Amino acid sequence: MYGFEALTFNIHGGYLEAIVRGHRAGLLTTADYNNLCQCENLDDIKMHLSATKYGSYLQNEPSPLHTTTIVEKCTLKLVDDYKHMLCQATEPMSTFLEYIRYGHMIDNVVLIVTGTLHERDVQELLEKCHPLGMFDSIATLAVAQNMRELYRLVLVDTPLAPYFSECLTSEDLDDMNIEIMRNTLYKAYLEDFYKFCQKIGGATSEIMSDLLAFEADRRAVNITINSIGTELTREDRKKLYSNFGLLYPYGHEELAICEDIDQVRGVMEKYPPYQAIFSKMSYGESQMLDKAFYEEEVRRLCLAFEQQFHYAVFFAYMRLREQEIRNLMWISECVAQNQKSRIHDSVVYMF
């Protein structure tokens, strides 16, 4: 079918496409950052932001504002064009746009489930959790002691219930089984939306392709790191890794044996997109990583704008949102603890 979406997609996406195309010009641009990163307080922030599509959503914000309140209502902005595009989809785009919501209802789970193990109020953290990522039972989470009880008490009507079924032990939640928890989840997850992709076709089909087997990579390098030095053994780590990708399946099996994140590197670099990536680290330093994958995730989605008829244009603007969500409360942090100098360390430019 791919080459030939162009006689049929209109019929019921052009409408969407070329709403989701709008709100990718409403984007903030590399000048918008260069003039936000001059304010000196967070209304001066908000000042800036009015002349931009969060405008109608500060303004009626009363000083003194906080960094919380600029995200808070941002990712209202996101929320709605959201529900917007979802209310006017039929299928497949709507499975579609379904699929975007689900990670960041694990994220919400894992936040829930976190929060209640070291006693923290649910009503506060459900004042925590992502919006997109809410459903009706998510406040009953708290119950649950262990993941058999999670999935038979919440999750076997939501969304998730399908990922669930290689987490389900009856061992107690702990720190360390709810990451497992969260990565088994997310391994799931990113699978499933990937089959569904090839099912779609076309182009879609190879734009998400190729957006979601960079995303399982990079699971999989920050699983890798994040796990060295811990009681994970080898083929525990190993079973967390997404079964796609320009890693799979021998730059797993490396991967699972590191030690150090040189030698993570060294698996790295045997892989052409990722040798510049690690090429901008000194060695034995992780903390710039996630920039640098932050900015090779950006230049991927805003190719994905340059073909039409395709799905993966709605995925990419939710992720640019987001990322640009990211880059306004890193500013908005530095700005208002007076550490003006580090506002450059965190920001990823997208146009």
Given for the second form:
Amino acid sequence: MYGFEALTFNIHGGYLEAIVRGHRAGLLTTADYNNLCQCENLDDIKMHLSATKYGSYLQNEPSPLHTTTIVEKCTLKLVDDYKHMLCQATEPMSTFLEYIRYGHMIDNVVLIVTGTLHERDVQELLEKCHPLGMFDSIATLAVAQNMRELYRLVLVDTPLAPYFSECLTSEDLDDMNIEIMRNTLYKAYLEDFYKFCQKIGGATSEIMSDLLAFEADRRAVNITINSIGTELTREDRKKLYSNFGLLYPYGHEELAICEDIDQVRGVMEKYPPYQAIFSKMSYGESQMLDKAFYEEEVRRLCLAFEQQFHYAVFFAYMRLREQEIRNLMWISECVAQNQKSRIHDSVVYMF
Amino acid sequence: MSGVVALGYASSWGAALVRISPYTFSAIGIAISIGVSVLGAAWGIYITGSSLIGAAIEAPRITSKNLISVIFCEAVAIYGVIVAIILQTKLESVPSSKMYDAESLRAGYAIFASGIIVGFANLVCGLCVGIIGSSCALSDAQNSTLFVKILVIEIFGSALGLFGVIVGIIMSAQATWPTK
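Give me the form predicted in complex with its partner chain now, not the form predicted on its own.
And the full complex, kicking off with our chain again.
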């Protein structure tokens, strides 16, 4: 019953919700980012991070430090938090938490298949995979030649199996087909997650619907912009859009026929939430679009914490941590390459 | 027997209800007053306790202050015990010839009603204080200036149980059984 979740949520979810809110209090604030932006080298960054929750993960790293090490250790903290929560969760929260990692699994699958196509070593690729998206037999992906084999050999035993029904073809894997496969899988995953949240009901479904709808719309815009000028036909492009969200179905009709960025802007400005995003950029400028979308996403994720007794706080926390790791990566790269003037181009402040 | 015939009920349901012993109603009232109050207190305590334990991992300073929420919930159970004890002192024996007199029935119903009032008022009071206590613990962990302000809300919430106790005790004061 919507509105009365407060009566029974705490039986199974009270402890974990309190833990995730404690983790949220440990996210870096604007003051922390300002300190980090003024660092001269990576050792300074490590020193500043030792005062935050990342301290215990970075303290044993020997100098000289690399940016990849910093990012790896921070991701390790995210994975530890996630596993701690997952092992204590009961249904349906454990299924909800599992859904959060399927996106990373899809990214890892695509990474390995692409890398194999370009003849990279499997071990090297495995090290680059995101730890949250690892599953057994992931290394076997390097053996597959086309999608049917991919499915039959490896993916049928993973949670991604039901998402493959739409992209089982016998075509060989090349760059374009891999991108289409990634987007088809992600579309199926988002729709599945959306249905699952609707089934849970209550505040979880309300907040998650908003967050997932934004994700679906953002992916639709990115697919449109990235496929302008490629061989992707309009019908194929429309097949990659998810069947929920603010843009469904009329926005998708219009986006499918867009041929340049100004037309995309024209379509998006009909929807008030996206009109606010697009109005921040002047005509012809598309580099700022990514950052504008990230800022809007962070704003919505922070709002998820305003309500108690629902599962969306877990999703919001994971996404905010990932954004923080992206910020740290950008800051470390700028500091390491002595380009501190460009730091503010891409850091998204949260609190 | 003669008392029932004089009342002249047309339906058998009405006749059946007044044939239930007033002691049955009193006993059920006393049971509900303590049982449902304790249900409310326990429900409130687990709601606030689980959040408090989780939040105290990252912010250990909140534990001692936020035990007040648990104490407010516990007070609700104590109200139930007190009223149950008061109610059971109101039970007196009457001779069986007077057991179904109007005055006896009235005493039985008064104790029953008092028990229900106290039980359900404490149930919702315990729930209210528990949910606010949970939010209080989580907000205190983020920002310690919020604790006192949320405590004021909890105090208003716990007044609800007190209202129930007051009315219940007044109700039971008129539970006078007929004298021999």
